[in-house]
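This document opens with one chain alone, in C-alpha cells, the form predicted on its own.
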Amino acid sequence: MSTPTVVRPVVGETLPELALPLDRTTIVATAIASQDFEDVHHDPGKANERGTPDIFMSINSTNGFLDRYVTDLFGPATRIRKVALRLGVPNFPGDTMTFSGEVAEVTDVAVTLKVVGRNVRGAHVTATVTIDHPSGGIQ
C-alpha cells in the first residue's frame, strides 16, 4: 500500500481512502490468525444453516484492518488509545471493504479519528479511534 502519510492532523481533514478487496482466503486467514474458529468464518454450509449466503469476515478481523487502516496512515509507531466500533453489514467473500475518515478531535496529546469501512451493502464497520498525536504528544 502507498498511502500517504498524515503528518499534523486537522480537524475536518479527509483521510484518503483504503480499498481492500476480500477473497473467501482472506476471510478464512484472518479468522484463523485471529483464532476465531467459528464455523461461520470458514464453512459455507453452516454460514448458509445460519441465514447467511456465505462466510462472512469476524469482527477480530474488522478490527485488525481498521488498527493497519489508521497506522498505515500515520506510522508503525501509532499508538492506539481506543477504538469503539459498531458493525453493520458483513462482509463476504468478492466485496471490497473501502475505509475511509475524517479527522474529529485534535488535542495536545491525542487524536481522534471518526472511520467508516463500507462495502457495496453498506457500512461494514462504523468507528472512533483514538491515538496519541503524531507529534510527539504521550509515548
Given for the second form:
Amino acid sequence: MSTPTVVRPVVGETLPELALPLDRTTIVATAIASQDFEDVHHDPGKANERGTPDIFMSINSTNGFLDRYVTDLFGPATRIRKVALRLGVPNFPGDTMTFSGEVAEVTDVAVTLKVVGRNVRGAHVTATVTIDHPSGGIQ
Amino acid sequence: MQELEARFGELVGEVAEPPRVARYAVNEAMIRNWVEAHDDLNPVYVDPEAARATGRDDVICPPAMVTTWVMQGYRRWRQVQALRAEGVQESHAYSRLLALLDEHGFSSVVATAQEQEYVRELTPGTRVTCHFTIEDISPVKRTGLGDGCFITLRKRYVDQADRLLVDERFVILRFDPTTKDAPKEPAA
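What I would like now is the form predicted together with its partner chain, since the data block earlier showed the form predicted on its own; can you produce it?
Full complex below, order starting with the chain above.
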C-alpha cells in the first residue's frame, strides 16, 4: 500500500519524482490489459513499417501510469476528476520514464497538478491532473 | 489534397459509429490485469475493505481504464484490419473517414492527446456504453512522422441507466509514413 507523501498541497510545491523503467513486456502487457491490439504496441516489424524504430507505449498506458503516480503521492482516497494529457516523444522498450510535477492550483475543493513524464529524448507526456482536495475540502 | 479536405466537412459533427456497448460489465479480473501491468499498488482497485475505508462502496476501476470496457476485443480487431486491407467500408462515418484516409496513404496512427473528465467512478457490475462523435478533422499538416491530419473524437461514456460516467476528447494523428522528411509539396 502506498503512503501519501502530500497531505496539504500548496501552490508551487514540487512533487517527488517517480522513475519507471519500461521494458518490452511492460509496453505489451499494459496495451493488452487495455484490450488495445494496435500492432505498433506489440509488433516491432509492423511498428517499423509504420515509421517508428520500435514498438511504443499506448496513450492509455501512459494515462494509467499517470493515475499511479498521482495516487501513490496523494493516497488511496484520491479522487481524480480530470486528466488532460498531450504526448510528445514516444516511450520505447528500454526507456526509463521519470514523472515529475508541481502543484499548480489549490482551491477549497480541488488541487490541480502539472505533471511531466520524461525519457532521455524529452517529454513523453505533459499533463494537467485535477484531483479532489485531499483534506476533503469544504463539502 | 484540397479535394480530400473538402470531404472532411461532410464528416465533422457526425456520429462516428454506432454506440459501443461493453462486451462485459466492469469486473475485478480485468481491473487486476490492468493494475498488475502498471505495477499500481493502490489497494482501492483490488481490496473492497480498503476501498470502503476511503468512503467507496466497492473497489473502483482505475480512471484511465474506462476506455478498456468498450474496446472491441481481439477477434473484432482482426476483422476490422481485414476489412480495411480489402478496402471494404462499413456504413458509419468513422469507417468512411478511415477508408478515405487510407486511399490517400494516411494509414498509420498515433494518439496525440486525451482529455478525460471523470464524472462518476466505475465499480464492478457497471455496464459501459460509449457514444462517439467526430468533433474535428484538421487540414493535412506536415508533422515529424509524415503528412497527416488530426482527428478529434468526442467520447461520452454512460452507464446502463444512461448516466454520464466520463466525457472524453481523444486526438489521433492519421499519417503517411512514406512522406516522412519528404520535400514539401508545392502549393497547388
